[in-house]
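Coming up is one lone chain in structure tokens, specifically the form predicted alone.
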Amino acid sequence: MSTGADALTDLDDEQLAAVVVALGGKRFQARQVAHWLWKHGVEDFDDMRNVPQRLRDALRQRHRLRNSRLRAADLAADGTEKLLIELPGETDAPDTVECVIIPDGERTTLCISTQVGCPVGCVFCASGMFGVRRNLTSGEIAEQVLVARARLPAGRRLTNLVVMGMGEPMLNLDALLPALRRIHDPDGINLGARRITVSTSGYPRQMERFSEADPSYNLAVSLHAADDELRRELVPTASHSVAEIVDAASRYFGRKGREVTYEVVLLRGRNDRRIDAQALVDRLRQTPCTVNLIPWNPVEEIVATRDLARPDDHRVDAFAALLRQGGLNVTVRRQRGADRSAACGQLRLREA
């Protein structure tokens, strides 16, 4: 159930001008506004300069600007910021999602939620403990990116933007992708398609689909075990075999000619094992990829009830350099905000 369909945000440029014409104005005018909306991100009608009064009041009496505000902010000592935003819910309770800013030399990169809740279950995500609750509009996911671009301090940008937040990105596709395509447009936020990534944990039909999307965005998949058996232990809900996402995956690379990333969340004794890399190996060598490995960032509320714990950096070193002797290139995420929320959906989990 949408619950943004108020908001200027959650309007294409068409959509956009039909409202200005309809309020009286012109369509150069729709333009304007949009271009107050994306490329300034002002959080007041007033602060759109240019659209003439009358308009602006028209506007505010029939819609909000956005649908989002920040409800709170969790800045670690490495910079890593994680901000609770909160959204209309479908009850009289708001609605929360969790994005990230990640800062990193030159380079800043912001992660971003399709969802409130997540359905996928895996069993050490935070975010999708209580399930999910709904999609994300179009304009509730491009919003993410404006609100963390104001938390920018002087001189800093957003570089990259990944999807990979809360929530199954593959299962929103219809919001999503006119989200991807504001933050992409020259006269919006303007973020070059090749920096922005989204991230699966496999759907091979609707990966077929965003192979479609023009522009091209780069895929990443969240494959966590080569072994099936393994990885529906890991992925509950799992309901395709590995060899049918990665077949999608290489559909993807054939059509786009973009390297697909395999993220593999590492767990102490459970798919960070030598076996485990020989079967990371085996399934994609013959792949165009990298392996994107990720220690786990505990969270108090899995530890409690799972066993699982993170591996130290020894074993993720010996688990990467197994991967390397067998041909594939790897990349290793070191741990940011250790100091706060860090694993994704557990600022949602403390501000509950």
Ligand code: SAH
Given for the second form:
Amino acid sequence: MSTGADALTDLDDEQLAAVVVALGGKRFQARQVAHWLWKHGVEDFDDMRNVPQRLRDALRQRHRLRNSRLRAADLAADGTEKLLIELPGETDAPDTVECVIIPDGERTTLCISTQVGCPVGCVFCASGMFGVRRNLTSGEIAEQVLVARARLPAGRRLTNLVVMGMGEPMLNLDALLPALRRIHDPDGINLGARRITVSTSGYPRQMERFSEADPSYNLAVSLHAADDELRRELVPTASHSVAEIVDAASRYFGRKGREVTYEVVLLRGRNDRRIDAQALVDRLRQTPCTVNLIPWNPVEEIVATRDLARPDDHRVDAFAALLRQGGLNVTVRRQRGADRSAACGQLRLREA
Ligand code: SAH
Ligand code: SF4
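Form predicted alone done, so how does the form predicted together with this ligand look?
The next block holds the full complex; its first chain is the one shown before.
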């Protein structure tokens, strides 16, 4: 089975230079190839116009340009567009992941995936329903930006990136970190690190490693509940306590100076009660942070089998008010693309 490791997008600058030099090219030509790949997003070797034909042919014989291709796109009435990306894999059942383009005024955010499926298995999430099939390679992670960028209308450009699609980013750091470097590289896609946010369900050791990355990205932590027992019901594989996770996030803030966002997916009657708000206030009052409330986006397949529901707006507002009274900064995520299976992992379920 091909894993996509022979695509040029999987190579960092040094590896690309080694490939080009081994094929008789010069180092500066590797730089040119990287430009065509990442800055211009070419999809054919012959579009690398200033690269000599001989080198283009030699590269083509040994490498693919990219791993993935767009298989389906689904545009919601509010402009949110969900892309289903096909990755190399078994031909009868190729692996797929999703990314989502979210236009919002001047801003255009792209949400990307890091794994095919997810091993964490949060009870409310479509991505975790069937476990994880495999990690994405660094090229596959970064290519989502190329595919999405090519779909933007003239005059629109990507302004923000969130790693909040399928998968647990901290469990694929080996591929994520080089992919983010590519996405950040001023000579390539050129997205500022302050505009890049990685969301995790809470892996302290990996968060520590993430904090060593240069440049400094934003960190979001999916907390969902401040009480350990309740959190374990929602995130059944969680092996770290809330205290350990919050400590790790605070260390991130200490090291990077970047305020952490805590995400709380709100489920009616499960974690949206008065005592749940109070527990969050008690736990987070001392840490500089923002709490982002995300009313659950119902997943048909989950609603059918588990007793979960989305709280109505006034319950969400009441919860937000309790957190604010307790001194926390709170934002509430507005529903985007709600008419088209907008929660992560849902388009893949439909197309599977
Ligand atoms: N695995 C990482 C990143 C991907 S999930 C994490 O869990 O943080 C990104 C965010 O989407 C998480 O906060 C997650 O809790 C939330 N999410 C997943 N399924 C959802 C759904 N059906 N409705 C609303 N939010 C959801
Ligand atoms: Fe995985 Fe995040 Fe979904 Fe949990 S919410 S199953 S960690 S993708």
